[in-house]
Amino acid sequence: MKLRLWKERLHPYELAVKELVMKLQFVIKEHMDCGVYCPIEKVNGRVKSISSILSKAERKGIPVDEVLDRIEDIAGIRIICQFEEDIYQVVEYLRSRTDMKVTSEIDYIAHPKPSGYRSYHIVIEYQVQTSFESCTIPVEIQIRTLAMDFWAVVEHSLQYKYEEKIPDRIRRRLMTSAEAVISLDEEMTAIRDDIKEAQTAFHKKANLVQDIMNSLGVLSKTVADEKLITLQNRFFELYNQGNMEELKQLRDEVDLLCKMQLQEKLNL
């Protein structure tokens, strides 16, 4: 098959790869601006590089002209979580996506690899419409937290550089560092209470804080500079107090402040 032919075939799987990245990043962003926490820390995906599907191909004896049928994660999309217990919550609100459709799941979590790799992986079946064709495809998600995803990097490149024939000396430390991942994940869970409480109450603040300076900065164009510097200095000094019970009463204010503009302005 000819390069540009190559380019061409893989063009629906860069539109799944975008599409599903964009849709689970503005997950992210509506449980951030709702002020509640997110199983889901980050996202990424990718497309196989021609040569890394054609040696995959090779590997497993494929032929080349049955490579897209047969290979499953030539789209890759990788789900961060903060928490093991996330992985689960992230892959039970995936099943139940109707833009979606899961083919095949499995749990190296609760299996690891030889290795010590620990993930979950999920195939699902992602339907894009290009500027040619309506096509179905298959995705490769891969859910992890980010001291599985440390490993998992580590090990690949080890992989990459020994040929997968890693010497045994680095396998044994290998595996002394997935128990630890282990370890680290399951410390993590003994405080994940205090963490999400945290992390939640800073999202709610940051929040709160922006919807202040919007209005602030709609007001700098309307109401008289001394008003302003009095709103901006009580702002400054109720955000380094860290007071949120009075940081929404000026968010309030401000907020009735800009609504009477505008009346003003449909007014005249």
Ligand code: 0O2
Given for the second form:
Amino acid sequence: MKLRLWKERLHPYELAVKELVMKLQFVIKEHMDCGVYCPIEKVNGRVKSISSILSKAERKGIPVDEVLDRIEDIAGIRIICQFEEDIYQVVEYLRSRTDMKVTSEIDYIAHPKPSGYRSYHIVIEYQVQTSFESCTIPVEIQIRTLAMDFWAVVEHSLQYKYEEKIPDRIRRRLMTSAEAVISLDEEMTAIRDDIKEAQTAFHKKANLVQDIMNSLGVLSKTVADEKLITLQNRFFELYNQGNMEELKQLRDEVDLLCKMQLQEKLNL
Ligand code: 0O2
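Could I see the form predicted together with this ligand next, after the form predicted on its own?
What follows is the whole complex; the chain from before opens it.
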């Protein structure tokens, strides 16, 4: 296959990665806007470089002409979660989506690799429509916690440095740190409810502040300066007190004022 052809044949993979990252990032936004905890912390994706595809093909004895059919992680998505439980919630969620079909799953958390690697791997079939074709391609989705990700990224870079022959002394240390990752995830799970509660409260307050600021922005164009300053001062006072109940009342009041101003304008 010529280099130019390679680039073109990777277009559907690029599109799939872009679409999936955008869709999953939107899931995070929807949860945030509703003030609900999201089991997805962050999402990123990549298309394997041509040289990585070729070296994987060589490692696995796959003829070059068959790589696109036989390598399933050319398009790759990585979903990072805060807690181990979140991973299984994300897996359930992906299984339930109608724009993808899960074709295989490997739980490297329940069954870590001999290297110490832990992650949940899913392969999906995903349909894309480029300018020239509609096709279904495989996409590998790796789901792991922040701690698992830290370990995997470091170990992966060492594999590159030592060309996959990591010296024994470093391998031993990696195994010890893999155990530390397990303990860290267990500790985090133990205080998961408290962390979630704190984060949800933070997002709720942030959304409330955003709503009030938006309404005050709208009112600044219509109501008298004095009234606006009174509302603003009340907002700052309640914000500094951290008084959520009264902030909610203020949000409803300024929201109502906005609606009334709009109604007046429409009646003119
Ligand atoms: P990159 O650069 O991340 O794309 P196998 O040959 O059976 O071990 P296979 O068929 O590649 O593996 O599938 P598997 O096991 O699901 O691994 C796919 C990807 O998982 C790898 O892609 C890595 O990203 C990650 N992975 C698997 N094992 C390990 C590991 O021991 N350490 C780390 N850090 N990552 C791992 P690539 O192609 O290796 O690399």
